[in-house]
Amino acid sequence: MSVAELKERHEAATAAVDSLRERLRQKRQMLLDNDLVGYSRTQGRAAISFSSTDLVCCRTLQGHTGKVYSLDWSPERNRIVSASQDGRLIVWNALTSQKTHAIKLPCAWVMTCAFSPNGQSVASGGLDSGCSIFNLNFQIDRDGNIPVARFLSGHKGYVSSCQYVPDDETHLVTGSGDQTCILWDVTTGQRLSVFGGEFPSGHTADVLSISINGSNSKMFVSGSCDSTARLWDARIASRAVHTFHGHKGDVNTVKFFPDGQRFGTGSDDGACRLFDVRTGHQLQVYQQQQQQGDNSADSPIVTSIAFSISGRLLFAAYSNGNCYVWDTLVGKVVLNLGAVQNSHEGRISCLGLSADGSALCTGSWDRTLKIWAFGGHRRVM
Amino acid sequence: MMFLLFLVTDFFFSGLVRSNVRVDLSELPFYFSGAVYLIGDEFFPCLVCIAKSSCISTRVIHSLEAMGCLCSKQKPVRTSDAEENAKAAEIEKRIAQEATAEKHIQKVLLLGAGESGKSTIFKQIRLLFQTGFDEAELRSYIPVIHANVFQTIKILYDGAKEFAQNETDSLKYVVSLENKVIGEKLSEIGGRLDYPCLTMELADEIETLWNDTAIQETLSRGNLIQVPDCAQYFMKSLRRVSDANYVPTKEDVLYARIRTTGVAEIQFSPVGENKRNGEVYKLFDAGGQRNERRKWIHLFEGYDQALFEDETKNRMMETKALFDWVLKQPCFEKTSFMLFLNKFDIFEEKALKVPLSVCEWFKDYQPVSSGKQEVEHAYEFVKKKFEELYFQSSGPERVDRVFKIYRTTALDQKLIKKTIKLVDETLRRRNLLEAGLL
């Protein structure tokens, strides 16, 4: 067959799937009769009355000596490890905002950090393609730095986003920039699964974020530069559950709920939306509405989002410094952390909500972190 | 203090092959180092320039400082362990000595597509200024070696073939009866994920079809199907890579090619003996990357804006959006520049043989003469379009920056050794101007 015919080929094979991509969304669209929002009016659903006092930065985490790109808390002790620009994984400890550790890692161009289930190890992954383990508890080197106990290497692209499976220190999902997550045995330093890649029903750009699903660690999601997300079984990984359409820009940022019956996206296109795992369906979209004459370019992106445990707070940050605090069921903005006393004073790169959820913490590109708890009468929402 | 290195490629330039499927870029002829080695790669062209940025150092000392003090501020620090305070305090004791070390260094990021030098820049630079490559590195080369040679005599038989098939004067093309039996063979084998060794045997063979003269017709057009640049070096050699005892030259390191992932990082110090005066330069490569550049560039800089490479536009065109984007970026305002026209030794063959005027950018060319004096009007013609560009997006406020012209050719280490040793000068200068000694 020429160049000629293949081309050809190529172009009525993409117009066909295009078409009916068309189709399934449209069908989709017809059957989405309401949406969350609209659902809660109909209960009489109010929007929680949240004022400035009700969440207040109680610890500025200083030390970093470059922007702050990502964060996660240890599952018990109240610590959370950062990664930042400069090239290091600080370990804070969160209640008396000491640091206890500080690696310098090999590769300066960090994009994500993991606390391990048990505590002991944290991982980072960046632009070196592969993801490095440290055990908290070796020796440090003469440099003072602890030394890399494991290299999971095989992407072949920057490593954008990694967690360990839940309860499970031996296993890490990461997501990558070469259209694939990866599904590792830490102990072994062995690939699993890899999901996508050659297989079509992958990602067909760089995946930027995963969430493992807190109630059945089998499932995870991941977000794409491809403006979808998928959801995938990890035993199954020839193909992807489902691909969730909707955004019209990179999903930056995915998050299951806490039942893990729903998970929430944020993307370039300056909206959050809330999708359903067993029906596929897009729930709500979390968007505020831009004024008149706004310039579209300038619209700021979701950067990072998280879910307060019960689910009906939605913690979104964005690109412009604010970090709004959604009300999931009613739709409605009520709070914005950007703004309040003490805020950062640059984007916020990443936050993440504490194993019990008592507190917020934001990382930004102001090169701090803060941790936000709950004041007044609530302790837990 | 950070500093971008953008390297600036072959620089005219057609089409962007992206997929499989190869379009027919003969009405645009491309000035061109050769081919992009891997069909499917993105290609980006990139301007060298060296790019300074605030140097964040002083206020880093300073919030450091004031840390002591706003810790004791905020809600009452449960009586930890003495233990604990130490070691945190040893760890911030130890950040504010590496961020002090840090100053001193002049990180360089090296920015560019596969095929735009920068491999070979990190090469030349540890055999200018490091010690170079020792037997047992040599020796890990040979594997590279063997795969380019395979990989190069495949692109050729294929793209024979496929010549055969579509060209109009398709019958020069066709491989002799014999050959073809070869060519099938080591098709096969530059197909496969590992190669094996190149024995005596099969350097014969690939030199029996290397000769074919559809093969040398085929290269002729080597930039349609992306003919590495080291096959002709190769080639040539081919007996003395396949010998068992082989041992690379640093020449031979130096045109192997292999795709670097992740970010190579090189440190040196151009003035080798002196070490007090001359600065320190860290290198880094992320060329590596075939993904979204607009994801993780904000790691080496501060902005977040996106720049899309259209697939439709041709090379220099993007190099032109390129450029002009980034001498606009707030965060470069006091940055310099330094452009290196990279692999000028292919631009003096290709001026000759195709009119500058092709590519849209410079349209309005018209050539003088000929020889090497066309060449040299040609150069300083692009200078010039450079330069026009780069005053038309440069701000009144933006005149204490220095922009400088160089051409280079990576493979010549004289010449790299050279342009390194300007580069330095320059920053030096600049870097006492600013502290006012000048």
Contents of the next structure:
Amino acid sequence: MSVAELKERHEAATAAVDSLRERLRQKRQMLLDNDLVGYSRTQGRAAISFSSTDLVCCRTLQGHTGKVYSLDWSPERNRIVSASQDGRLIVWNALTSQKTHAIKLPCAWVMTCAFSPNGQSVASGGLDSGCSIFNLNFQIDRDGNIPVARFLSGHKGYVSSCQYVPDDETHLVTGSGDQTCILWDVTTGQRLSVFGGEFPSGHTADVLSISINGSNSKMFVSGSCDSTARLWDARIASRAVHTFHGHKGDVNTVKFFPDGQRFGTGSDDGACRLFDVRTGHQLQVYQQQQQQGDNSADSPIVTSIAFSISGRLLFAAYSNGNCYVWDTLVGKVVLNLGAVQNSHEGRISCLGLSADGSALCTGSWDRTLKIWAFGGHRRVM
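Follow the form predicted together with the partner chain with the form predicted alone, if you could.
All you get below is the one chain by itself.
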């Protein structure tokens, strides 16, 4: 078979796949006879009353000399770990703003960090294609650094995200630019399962984000540059349980809903989406309406998301420095932290909610982190 014939067959196959994909999209659209906002409207639900006095910046954490890329709260809610382009992890006391640890990383190009469930260790990953584990109880060396307790090596691309399995200090999941996710045994450094890669149901581009289901730690979801999110079961690593379509750009961030039955996504296309794990259907899109004449390509991208502990609020960080607080039921923005006093001066790259829901932390390319405290009854919203 000649090269011209192979090229012709490839083009025909590509056209057939595109046609099937469009028919599948139309079929899904026919099944979506309603969305969350539409149903809430029939129930007479109104947007909650929420103002800048209900979420106030109470602390600014300063100490990084480079852009902040990632953060995570400790389970006991009073510590935060952050990763920066300055090549350091900093562990902060969220109550006093003091630094308890400043860890110089083997690879300065860090992209992700995470606390262990017992709060005694932190993990980080980046362009060195591995995940470094640091025991915060280790003695510092003569240069003032904490040595690497374990280095998880096995990915063939950068490590974009990492998360410990809830209530299990020995297991951790990573996502990578090699299009795979890996479940690790931290104590031995061994790979337990690889998700994707050569398997046909895996991602076809870089994995950018992961989120483990807090209600069922065997399940996790991943977001990718292939514009999809995929649901995985650690017990059947050979294939994704489900693939979720809808975004028109890289899926930069994924986060499970508090009940574990739904999850949210944020994308380069400027939209957040809410999907149902059980049905595979999209429940809602959260996106500001474009003004007439605006170019959608110029829309700020969603960099990070988090849900309040009840799921009523969705916090979404954007590349233009905005941080919207969405009412998930009515699909409206009830507050923009980017427009209030003491807001960040640059791209908000990461955010996270404390374990008890009493505070939100945001990290930015302006080299700072900010802690936003909820007032009164807002804590449990």
